[in-house]
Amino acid sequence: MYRYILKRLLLMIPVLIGVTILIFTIMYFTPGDPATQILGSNATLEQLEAKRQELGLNDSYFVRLGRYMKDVFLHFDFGNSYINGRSVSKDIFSRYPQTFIIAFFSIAFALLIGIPLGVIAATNQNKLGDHVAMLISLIGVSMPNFWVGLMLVIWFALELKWLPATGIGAPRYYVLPCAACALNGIASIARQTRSGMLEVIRADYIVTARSKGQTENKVIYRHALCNALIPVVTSAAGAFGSLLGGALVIETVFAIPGLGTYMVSAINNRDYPAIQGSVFFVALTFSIIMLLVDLLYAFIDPRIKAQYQGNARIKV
C-alpha cells in the first residue's frame, strides 16, 4: 500500500508540470498586453515599455517559462497579481476555504440523499419507488444550478426571509449555495447508485446471503451497496473536483468571495499570474482528491485491499 501511495505521489509531478506548461503557453499566446491592462489606454509608449521590462514580458518564451516553473516548483510562488500587486498565493489561500466548504458540503449533501434514492430505485425496479426516484433525478439533472440558486434566493431569502441571500459569514450563509450546487450531484449519484445496485443485486453472493437468513437491510446495505459504491465514489470525486474549479457561477450568484470569482475576475482583467496560479492549485487539489479516492477503494471493497496486500507479499 505504501509503495502504491508513493508511486501515485510521484506520478503527480509530471501531471502538475504538464498543467503548468500548458496554462503558461496558453497565457503566453493569448492576445492582449498586460502592461496596457495595468496602466490603462492613456499610458505613453515609454511607460508601457518600462512596465513590460519590469514584468519581464520582453523576454523569450523559454526564459519566461523557465523562470515561472522555478518559482512555482522550488518556492511555491505564483508571483504577484498584475491588478492589485498582491501575492497570488496569499489571495488563493484566503479565498480557497469558502470554495472548499461549498464543494465539501454540496457533495456530502448529494451523497446523503442520492445514495438512498438510488437504493430505493434499484430495490423497487419498475415500481412506484423507482419511478419517483428517477423522476427526482431527471428534474435535478434538467435544472441548471444558477437557476436553482436564483429560485432559492427568491423563495427562502426574499419571500420567507429565513436565510441570507448573499455574502459569507455564519454557517447559514452556506445553506443556499450548497443546496444549489448539490441538486445536480443528487441526481447523478442517484442514477449511478441505481445502475451499480442493479448489477450486483442479483449476483450469487447476494442470493447466498439471503439463503443464510440475513435480513434484507443487511443484504442490501452491507453486501450489495458496498460493491456498488466504487463507481459512485469515482463520480462523487470527479464532481467534487469540478466544484472546486467550477463553483464560480454559484459564487457569482451569491456574491461569495471564493476561488471561482477570483478566477473570473483574473480572466476579465488578463491577470495572468492569478489565472495560472488558480489553475495550478485546482489541478493540485484534484490530483490529491483522486489519490484519496483510490485509497478509499480499499476500504470499500475488500478485494482491492487484498490485491494491494498480495502484490506487496509477492514483491517481498
The other form holds:
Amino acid sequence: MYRYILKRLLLMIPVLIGVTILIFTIMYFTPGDPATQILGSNATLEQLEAKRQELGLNDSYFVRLGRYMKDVFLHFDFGNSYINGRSVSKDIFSRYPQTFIIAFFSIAFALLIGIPLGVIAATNQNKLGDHVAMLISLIGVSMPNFWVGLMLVIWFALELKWLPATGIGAPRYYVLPCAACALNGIASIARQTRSGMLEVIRADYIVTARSKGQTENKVIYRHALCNALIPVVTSAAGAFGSLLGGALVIETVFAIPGLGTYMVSAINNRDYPAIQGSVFFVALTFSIIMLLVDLLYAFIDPRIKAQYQGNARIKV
Amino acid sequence: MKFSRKNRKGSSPFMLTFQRLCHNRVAVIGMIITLLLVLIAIFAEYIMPYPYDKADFMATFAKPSREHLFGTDDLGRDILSRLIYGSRYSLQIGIFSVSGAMVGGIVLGSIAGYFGGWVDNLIMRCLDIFQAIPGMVLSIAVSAVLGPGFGNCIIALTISMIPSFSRMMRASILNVRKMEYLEAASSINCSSFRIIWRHVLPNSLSPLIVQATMSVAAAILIAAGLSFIGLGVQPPDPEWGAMLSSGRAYIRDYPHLVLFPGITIMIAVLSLNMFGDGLRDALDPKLKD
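Provide the structure of the form predicted in complex with its partner chain, given the form predicted on its own shown above.
Okay, now the whole complex, with that chain kicking things off.
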C-alpha cells in the first residue's frame, strides 16, 4: 500500500514540472513587454532597459525558465505582480481559500444529492422516478452555472431578499455560489451513478444476493452501489476539476475575491506572473485531488489493494 | 462486439443506428431542436425580426411585448434578433473547436495507440500535463495569451479538448489492435497509415461520434463562460455569453436581459445532450434493455 502511495506521489512531480514549463512557455511567447507594462508608456528607453535588466528579461528562454522553476519549486515564489509589485504567492494564498470553499462544498453537495438521485433513477429504470430524475439532471448539465448564479441572485437575493447577492463573510454568503456551482456536478454525478448502477445491477452476484433472501435495500446499497461507485468516483474527480473551473467564473457573478476574480483582473492587466501562479495553483489542487481519488480507489476496490499488498511477485 | 440484432438485407449500420435512434423519443426531440438551431443559424438574416445591431434609443429596456418578443436591451436592440444571430457564433465555436480537437485527437491517439512503446509514453505524459489543468482553466489561460476574440476562442477550446479525444482514440485503438482482421491487413502488407485509416478508425468511430456530440455541447457552455468573463467573443457581437455579460449590470431592474440568453444556451446545450445520449444508446445497444 505504501509503495502505491509513494509511486503516485512520485508520478505527480513530473506532471507539476510539466505544467510549470507549459504555462511558462505559453506566457513567454505572448507578445507585449512587461517593462512597458510596469513603467507605463511614458518611461524613457533607458528606464525600460534598466527594468528589463532588473527583471532578467534579456536572458535567454532557458535561463529564464530555469530561474522560474527554481523559484517555484525551491522557494514556492511566483514572482511579483507587474501591476502592483506585490508577491503573487501571498496574494494567491489570501484569495485561494474562498475558491476552495466554493469548490469543496459544491462537490460535497453534488455527491450527497447526485448519488441518491442516480440510485433512485436506476432502481426505477424506465419508470416515472427515472424519467423525472434524468430529466432534471439532463437540464442540470445543460445550464451554464454562472447563469444559474445570476438567476439565483435575481430570485433569492433581489426578489425574496433571503440571502446576500454579493461579497463574502458569514457562511450565508456562500450559499448561492455553492448552489449555482454544485448544480452541474449533481447532474453529472447522478447520470454517472445511474449508468454505473445499471451495469452492475444485472451482474450474477446481485442475483445471488437476491436469491439468498437479502433485503432489497441491502442488495442495492451494499452489493450494487459499492461496485457501481468506482466509475462515480472517477467522474467525481473530473467533476471537481470542472467545478473548480466553474467556481472561477461564478466568483465574477458574486464578486467574491477569490482566485477567479484575481485571474480575470490579471488577464485584463496582462499581469503574467499572477496568471502563471493562479494556473499553477489550480493544477496543483487538481493533481492532489486526483492523487486522493487514486488512493481512495485502493480503499474501495479490494482488487487494487491486493495488487500492491506486500508481495513482490507482482511487478509494480 | 456482439450482434444481437436480426440481419436484415440491405440495412447499413448507419440505417440501423438511425432506426434505433428514431425509437427514442427524447433523442428525436433533441435531434429536431439541434437541426432547427442549425437552420436558424444558417438563415439568421432572414429570420430575425430586426437587424441584430440596430439600436433604438426610444425603446431601451423594453419588456417583452408583441413588437419585441424577448424585449430590448440597454441600447434598445431587439434581444430575439440578437439571440438568433448569436446562434452563429455559438454553433460555429462548438463545431469548429470540436472538429479541430477531433482531428488532433485522432492523430495523436492513433499514433500513441498504434505504435505503443516510447511514442505512446511520450504522448500520454504530455497529455497528462494538459489534463492536470481543468478544461475551463486551460481555455482561460490560452485565451489570456491569444487575447479575446472569436477565432482565439476556438483555438483555446480546441487545445483544451484535444487530450480527452486522444485518450478516447487511443483506448479504442488498443481495443481493436489485437483483432485478427488487423493481423490479416498487416500480413497483406498494408501500410500503417492505411491500417489505421481503413480498418482501425471505422471500428472505433462510434464512441468518438458520441463524444463529439457531447463535446459540442460542452464547448458551447465553456465558450459562453469565456465570453462572460470577457475573454471570448467581445460584447458588441451578439454571442450568447457576451450578451449575458453585458446584461448583468441591469439584473436588478431588467432581468429579461439575462433570462433569455441563458434559456437559449440551455436549450441548445440540452438538445445536443439529448441527441448525444440517444446516439450513445443507439450505437451501443447492449447498454439499453
